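Heads up, the chain below is alone and in the form predicted alone; it's given as structure tokens.
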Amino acid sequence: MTMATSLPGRRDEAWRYSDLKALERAHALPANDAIAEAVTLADGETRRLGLAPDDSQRATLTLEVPAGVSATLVESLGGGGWLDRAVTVRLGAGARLTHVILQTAGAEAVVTAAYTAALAADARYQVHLGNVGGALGRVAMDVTLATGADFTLGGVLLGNAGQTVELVSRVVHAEPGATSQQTVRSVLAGKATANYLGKILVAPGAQKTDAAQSSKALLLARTASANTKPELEIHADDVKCAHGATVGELDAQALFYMATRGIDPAEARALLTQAFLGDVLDAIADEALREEVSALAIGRLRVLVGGA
């Protein structure tokens, strides 16, 4: 999605459980002046890049991590307008990124980030994503993967109220021997809504690809709602490809048995829905960015649960 293009409809799949009227309201506000970066990392080097506009603002970002460097980026994303953000990642052979994306605008703002990856030979992404702002909030990943490079997202949503959050990946196993995992944890309070759209497309010839995704979605409220599209495409015949999806409610018996131990029912509830974000949370490496992406999320589950 760029302000230069039409607007989406429900026949177009990627958009098809989104927040349109959010999306018609946030492209009638006043355009601020796009911004275009051209970041090139250092090895070692951590990067913290920041965006929060006030009306509707069209922003860049080419991102360069050249062969064998390792390196880490940690995106937020805010604001109380309309943040159309689109980014390139151009991984070189051997490179490492892991890639922290935190998107918590304001209640009526609206962000669509789009990122389009291309890794070579033996490059690593590890993308964590946590989505838990706008009144529309949608992170858009296409990642295409070379000879040996391994893609690992883990995603956390969170919604409340009339919020919708979604994620829409499109992971392309072009050559032989590539990885990926992507692991989406979703939880729903109020009238939010979660969305996950999630392909793998394996291509002619890309033999012993492995890959994986996992959604889940807990729904605190009746009145929430979850969509879920897991899709595969495979074009090749020695291949290990899986995708897994759940929606449900907190357990009732385990919440009774929290009750008979003395634990409040407040407290038992986010004790268990932070259990439940345990998948996407524990899998972040570096004990720093661990802390302030579990920070993120506990904060915003304490809201929900307490609105639930």
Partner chain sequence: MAQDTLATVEDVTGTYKWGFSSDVESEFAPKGLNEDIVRFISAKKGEPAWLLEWRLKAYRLWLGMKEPDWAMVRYPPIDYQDAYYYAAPKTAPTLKSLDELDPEIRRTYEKLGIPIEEQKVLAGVEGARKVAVDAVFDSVSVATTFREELAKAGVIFLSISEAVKQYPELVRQYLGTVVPIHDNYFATLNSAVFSDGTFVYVPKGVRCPMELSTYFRINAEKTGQFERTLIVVDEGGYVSYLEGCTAPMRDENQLHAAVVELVALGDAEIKYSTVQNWYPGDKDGKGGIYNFVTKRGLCKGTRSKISWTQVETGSAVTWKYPSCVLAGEDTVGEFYSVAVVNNRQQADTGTKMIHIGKNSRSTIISKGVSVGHGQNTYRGLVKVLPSAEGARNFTQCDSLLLSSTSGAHTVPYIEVKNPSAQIEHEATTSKISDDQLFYAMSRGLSAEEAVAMIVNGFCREVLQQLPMEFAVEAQKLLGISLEGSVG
Contents of the next structure:
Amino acid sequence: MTMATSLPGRRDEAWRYSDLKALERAHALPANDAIAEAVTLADGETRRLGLAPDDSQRATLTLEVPAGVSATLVESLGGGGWLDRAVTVRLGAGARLTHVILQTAGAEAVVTAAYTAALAADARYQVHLGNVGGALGRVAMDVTLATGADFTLGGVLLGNAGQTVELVSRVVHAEPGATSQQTVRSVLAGKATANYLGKILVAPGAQKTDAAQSSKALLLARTASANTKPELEIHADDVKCAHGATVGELDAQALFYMATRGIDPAEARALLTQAFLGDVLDAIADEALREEVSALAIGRLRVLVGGA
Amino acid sequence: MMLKIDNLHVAVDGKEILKGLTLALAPGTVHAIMGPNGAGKSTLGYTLAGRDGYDVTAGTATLGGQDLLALAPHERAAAGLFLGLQYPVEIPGVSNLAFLRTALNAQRKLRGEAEVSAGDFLKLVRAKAKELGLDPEMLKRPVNVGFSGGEKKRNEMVQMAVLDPKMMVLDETDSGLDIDALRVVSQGINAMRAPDKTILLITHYQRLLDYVEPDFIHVMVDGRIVKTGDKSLALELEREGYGAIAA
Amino acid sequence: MAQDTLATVEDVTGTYKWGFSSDVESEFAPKGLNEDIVRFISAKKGEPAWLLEWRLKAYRLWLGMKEPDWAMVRYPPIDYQDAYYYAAPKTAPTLKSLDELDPEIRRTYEKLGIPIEEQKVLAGVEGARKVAVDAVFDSVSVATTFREELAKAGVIFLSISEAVKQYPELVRQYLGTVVPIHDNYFATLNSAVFSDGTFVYVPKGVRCPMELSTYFRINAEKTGQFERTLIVVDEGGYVSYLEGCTAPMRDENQLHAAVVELVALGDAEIKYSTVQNWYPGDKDGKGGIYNFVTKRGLCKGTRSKISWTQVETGSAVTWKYPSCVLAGEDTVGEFYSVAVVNNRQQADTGTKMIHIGKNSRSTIISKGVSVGHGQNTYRGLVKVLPSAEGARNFTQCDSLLLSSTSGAHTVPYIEVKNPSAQIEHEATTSKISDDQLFYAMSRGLSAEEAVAMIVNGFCREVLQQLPMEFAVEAQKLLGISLEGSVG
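Okay, that's the form predicted alone, but what's the structure of the form predicted in complex with its partner chain?
Zooming out: every chain and molecule, the one shown earlier first.
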């Protein structure tokens, strides 16, 4: 089912905080023919893909990372229309994929990107997400882990003006011994809203699961809001599952301390908000990729801090 | 005068804490303000540095003739004021080096001076850290995060040395220090003594004054300076308590 | 403490201790639900016209509503026409004194260990606190103790049917103001057919001189229980209210859909404690109470405080979210919960903290223990509205899994629309480690003792919120609920 045929409603749990009006507007745009791609990555390969439609564009991708292969995919999602992205990722046994997703669509645009990933035994999937564009920028990840597989998601959600940026994740620990860590940092200015709906599901028998979620949101303006739903559904007893979530504003004491050392308020806010994203950005192992994602995030952050 | 405070009244949450405080500090002098708990000593430090919530209801404070109260906190720092905090704040995710370099260059920029290069800055910080016995590795760590009480105070002294202010207000810098740390911190303060600089120590105890000899001691009770004298006043206070002096 | 718990476990040897039924002659309304039944209930209680109209309005609303399906509980469709909505013991409805109470009912409460005779309480151990009790047997309140002493303090403690007669204005002023008539499917049903319950009013500046308590007992077969509790504490007043529930063992599922409304005016404090021990059904999930309860408190006045503490060990299905609407400035809401599910029990419980007033603060501590095939869900909402400058919430949700076939689920919603709010949520899941068990056993505890001790420790933060009498009872109950947890 594609979204072009039936739009979700407020009663759909995964869309409860979404900007359905922006979605309706996008729905009225003239639609291009759907694009369908299939890509198999080779060992050591770094592939870059970019999409930036100004109309309504459905674009699907089937991505294969064969057993034992280690590869990188950098995806840039943008444009000024509606990009409806659907990606199916298959990781073979022991495969490794580093996946950078940079969503930087225009202020009026809508991006709805849905990723469905299946990890075979001992596969490792690392996602570094910068979700900062669009009137509605939405990324959904549905990841299923086999024995010993590992999934890491680091997400930065930045919103300004009337933006809604959201991340909806569902991580299924289908078999024993898999691990997952999700770290999400949101910074909101203007009238922006960030939503993080993250679910960890531990199937019966998936013993020795180790799953963690950490979600923190920073509100820079009185009119910004953050919604968080870190959810656990656990059907096995020998597991380690934890989540933590906080929402708040910049630490007034830290701001004052910085001012007494001569740092002006805008600079102090910028430093503190950058530090706030550190948990996500510093975790990107590849230096070039870390620079790329950081540059995007920090550049956008400057706009938010200035505008707050 | 370096710092001139005249008839300063300050309220916090609507409650008056400083009730007409007057004080004039000349360049090249070291002063200590002593007083019992609740006298308003820390309030004075926060007010001079411009913390939110410390409302000046009357009076003036000037630094080198410039109206201090009209400036934003970071502008006061650039004008040469340094407040050493009793409880230095932890800032996760921001390294000491980045913090201090940003601060130094922000001050210099505001004063119309050129930025310090990364190399010169590193050399300067390392030298100061070494003098003050702070492990250089700690400079890479987030500001004050996971530092012991003594390390935090040493870190304050490193910041002070690097930023090179002309008016230093040090709020209970001696609290929570063991004797070795106290010696190092005192060295740090003494190293800043200069004909064009003024130091104001806010302290509860005589202990620090054994290491940093003040030229003047001011006794503060209930939001006012009630007595000023030389360093022998500290011993008198130690002997007779604040009650007798205030009476 | 573990020794006590174990002794009790051995005592009851795997059966529901409160599962007896009493042979009390009862009067029933005809089976099923329609407007005539609503009228019948209202007439039986001699209610004023406004209340009948209120009930009928609720009934008509209910007809157009859908049973909620979002909770993580599964049960076969409920046939609302296959139940009695009114059952009352056939004795005189209003007792002049406790002596008139049906001896069989009296024996029931004795067996339950509930003091409905004042003398007995008065003759009790020196230093023991007095607890005033309202005993609700099926659909009606059968005894309320210590009324006179409470009246001296100005505290009204009555069955809600009597309160409607004696204090109609007061009841009318507050009924349905915290849980509106259309609030949700079960609350609306309750509004139409509520049978009895408790009314408490604490006047300005009065600290209620004793704990108030209601014991609910479902006895009759095929009977739903729909009690309604309304507690209003005026400015500067304080009350601690305890609620306990039991039911006989029956093969069929019985419906319990209660509504509790709390109103705290300026500087008032309400402490509401529940030990819920309805019949949970047998090992295979046959029988047991369906417990669909709406509880909500309104911190209306400045600096008012409402604290919910619950120990949920019973019922086949629990659907319950005691909540606080923090409307006033500097108000405080608290929710402390222990939920234990064993065998085929399912619990979906939690709270809602709605921050409206400036500097409103809330604390949520939830401890879920899952045994056997039990399914335990914490579901909560922390909502900070733009007006709630300086709001604070701290939430801690911990799950303990004692079997690989049980489930522990956490569904917290956090919605923040004020940047000055500070919201912290933490959740953990754990099991009893082999190391812990071994350590405890190496010091001489049996496996069951060790488990009971560890579970009690896990629940400590919540249990210590309970008034003393209840804490002891709750601890025993926990032990019993863990029955069969050690393989």
